[in-house]
Each structure stands twice: as structure tokens, then as C-alpha cells.
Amino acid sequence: MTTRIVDINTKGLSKSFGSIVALKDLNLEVNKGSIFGYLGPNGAGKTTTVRILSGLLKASSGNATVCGFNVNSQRDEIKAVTGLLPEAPGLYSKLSAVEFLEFIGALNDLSGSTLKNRIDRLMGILGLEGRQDDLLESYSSGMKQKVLVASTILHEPRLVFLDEPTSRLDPAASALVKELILAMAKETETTFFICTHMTDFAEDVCEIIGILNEGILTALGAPQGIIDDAQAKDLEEAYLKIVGGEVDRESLLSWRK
């Protein structure tokens, strides 16, 4: 019998900024090697959750463990075994892609032939092998996003946090990142925690989905289960029903009157 390993376990996790409640009583488990999708409107608390779980922000109350480490007392240990791609990351534009990845590798104690081989292979997989020595300032937004994806998985973290990983990618690149996530989850048992507004991406990739609204987890389950419970035709329609964002098409042009 296989023992189930939980990589994320939160109990009553909450965060307030003054009078503003960003996250309220989050109780969640994410199993090792699984792909978890975190959906919700802007301002729902998704990024706050990721910042707490990745060790960048302290919770106001409650507790959580990430890969067995406590978010309140072992934040450095969490950072060492996880990878994080934030929604608006920074890049050193005066470095080449290779130089940037060498820098990220050094931060994660990678060097020599191991680091070089990983960079070469990732550049090839992501279609950047002809531009790897060009400065990042010359890259398109999509190419920069590919480099950032590479930097996030370069050290083979046990758990990866991705905040809108395909937001600046064309359909072909998005499909490539999707397949890379699926392959890593299956072959290396990497756990993925993905914040996204792309319901079709979440429906295709994620095994379990949580929908957050106004800081509260309002739905949790397999994509098809959420669709069925909402009596919807797909995840997008279910999401809109749950968060209250259904469009009144008859009113869209009322401003012209």
C-alpha cells in the first residue's frame, strides 16, 4: 500500500492587512506529485496564499507545512526545496539568458557540468538555443517568460509555485509549458501549485482545483466534479457561477443609449 505524502497542509491559515482580510481560514491539502490549480478573481487572495506558503510572507494566524517544513519557523528551509515564479518577476536585463540562469543556479548551489547541461537542455526544450547568449533586454515578453520558467525549475525543486505561468506566452509556448508541467509531475513527482485565470489551462492540467473568492476557499475538487456541482458545461462557466461573474450580454451595449 502506497503511503500518501502531503506536500502542502494548511490549517486555519489567515492573513489580514489592517482591516482588510486577504485570506480567511484556509484548510487545504496538496499531495506530493500532484498538480493543484488555484483560481479566483483579482484580489481574491491567491498571491497572498502563495507568498505565505513560499516563505515570503508571515500569516496572521493559523499554520501550514510545506514539504514538511513549518511556514512560521522554517521559511529558509521551504525556500530551499521550492521554486517560485511570481506573476510579475524581475529580470536582470543586462545579462544574457545563460548568464541569468548561471546566476540562479549558483544561488541554488549548482555549478559545473551539471548546471551547464541543465541550461543547455532547457534552452533547447524551450526553443531558445539560438538566442541564449543575447541580452535579456532584447527578448520579447514571451521569451523572457520562458527563461523565467527555466529558472524556476532549474534546481529541480520538490514543489513549484507558478503564478500565471502562461500569461505572456503564445499558444504553442503555452502548450509546451503545459506538457513540461505534466511530464515533471509524472516522471519526477514534482508538486505544482498553479495560480491562473486560464480556466481551460486549469481544466486540462490540474488534478484538483480550488476556487478562492474574497479570501475564502469556496470550491475544492476535481475539475469535472466542480463542473458537475455547478451544473455547468465547462470549468469557465462553473467558475463564473461560483464567483458571481456571469455576463449579462443584453446590457453590454446599454452605454450607447
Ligand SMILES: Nc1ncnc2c1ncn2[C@@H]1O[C@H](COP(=O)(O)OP(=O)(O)O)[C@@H](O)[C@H]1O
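By rigid core we mean the largest C-alpha set that fits within 1.5 Å across both forms. Values in this document were obtained by computation on a predicted structure and should not be read as measured data. Numbering follows the first chain given and starts at 1. Compared with the form predicted together with this ligand:
- Residue displacement note: residue 151 has its CA displaced by under 2 Å between these two forms (rigid core superposed).
- Annotation: Cα of residue 188 displaced by at least 2 Å between these two forms, core superposition.
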Second form
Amino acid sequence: MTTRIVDINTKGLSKSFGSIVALKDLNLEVNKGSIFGYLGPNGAGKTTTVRILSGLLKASSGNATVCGFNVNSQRDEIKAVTGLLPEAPGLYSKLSAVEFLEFIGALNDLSGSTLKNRIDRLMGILGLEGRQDDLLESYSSGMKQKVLVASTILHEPRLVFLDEPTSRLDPAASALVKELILAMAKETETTFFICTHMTDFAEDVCEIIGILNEGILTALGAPQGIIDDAQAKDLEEAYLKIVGGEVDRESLLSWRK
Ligand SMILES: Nc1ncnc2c1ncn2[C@@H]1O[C@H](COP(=O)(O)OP(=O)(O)O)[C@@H](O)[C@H]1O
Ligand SMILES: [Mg+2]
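Form predicted alone already given; the form predicted together with this ligand follows:
To see the whole picture, the full complex is given below, headed by that same chain.
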């Protein structure tokens, strides 16, 4: 029997901004090497959670460990072993993909043949070999996002936070990013924590899903379990039942009356 290793463990984790309770009493375990999907509508508290767990923001109360390090007292250690793709990342458009990744590698103390080999390997996984020396400004949004995901995993973090990795992408570009995540999950032992409000993405990619609504974790489990519990036909219907966002077609069309 293999021992289960927990990469994220939170106990009563909470965060308030003044009178706004962004995250309330989060208790969550994410296993090492798994793909966890954090679903919820805008303003649910997903980004707040990621910012606390990646060492960028202090919790108001509660505690958590990430890769064995304490989020309240070991934030530098957490930053060293994790990667973060923020919601609205920046990218240097006057660099080529290789130059950009060399720059990010240097920031993470990578150099020489180690860095070159990793970049070559990522370019292969990304399917960007032929375009790697073109300026990023000539890339499509899906290709840019793949380069950003690559820059997040370049230092081979044990755990990667991806905050809405496909929200600004068209379906074809989303599919590329999805392929990349699945390829990486297969080839490495990386743990993924992915925020999304896209149920189809979560259903395709994530082994365990947590649904956050108004700062409260309201469902947790494998996609099929959540679907069964909600007596829904798919994850989208389950999600809408859980977050109470069922589209009221009558009221949508009421302007016609
Ligand atoms: N720095 C901040 N100051 C004040 N309120 C914030 C701040 N960051 C987030 N919030 C509020 O906390 C809630 C959760 O936001 P967020 O974590 O960004 O949600 P999500 O990522 O799920 O869309 C929202 O009501 C948001 O307005
Ligand atoms: Mg967010």
C-alpha cells in the first residue's frame, strides 16, 4: 500500500477584507500528485484562497500547510517549491518564447544546460518547436498562455497554482492549455490546484473538485460523486444547483412581454 501524502492541508482557513468575508472556515486536503479543481462563481473567494496558499496574502485566521510548510510562518519556503499562474499575468511581448523562458529561469536561479534542456523539453510538450524564436507578440492568445503555463512550471515546482488558466481563451486555445496540463500531469508528479468557473474544463481535467460559493466550500469530491449527490445529469447542472445560479428563462425573456 502506498502512503498518501497531503500537499495542501487547511484548517479553519478564513480571510476578511473589512466587513467582506472572502473565505470562511476552509478545511481542505489535496493529495500530492493530484489535480484539484476549485470551482466557483466570480467573487466566491478562489483567488483569495490561492493568494493565501501561495504565500502572497496573510490569512485572517486558521492555518494551512503547503508541501509541509506553514502558510503563516514559512512563506518563502512555499514560494520556492510552488509555481503560480496569476489571473492576469504579464508577458514581455518583445522577447521570443525561448528568451522569455530564459529570463524566468534566471529569476529562479536556473542556468546553462539544465535550463536549456528544460526549455527544449517544454517547447516539445507545447508543440512550439518551430515558433520558439519568434517574438511573443506574434503568438495567438492560446500560444501565449501555453508559454505562461510553461514559465510557471519551469523551475519544476512540486505544486502549481493555476488561477483561471483558460478564462480569457477561445475554445481551441483552452483545449491546448488543457492538453498541456494533462501531459504534464502524466509526465511528472506535479500537484495541480486549478481555479476555474468552467465546469466542462473541471470535469475533463480534475480528479477532485471543490465548489466554493460566497467563501464557503459547499461541495467536495470526485466529479461523478458531486453529479450523483446533486442528482444532476452533468457537472454543469450540479454546479448550477449548488451555487443557486439556475438560469430563470422566464425572467430573462420578461422584457418581451
Ligand atoms: N484586496 C481586496 N480588498 C477588498 N476586497 C477584496 C480584495 N480581494 C478580494 N476581495 C473580495 O473578496 C471576495 C472574493 O474575491 P476573490 O477571491 O477574488 O474571488 P474569485 O477569485 O472567486 O472571483 C470578493 O467579494 C472580492 O471583492
Ligand atoms: Mg479569481
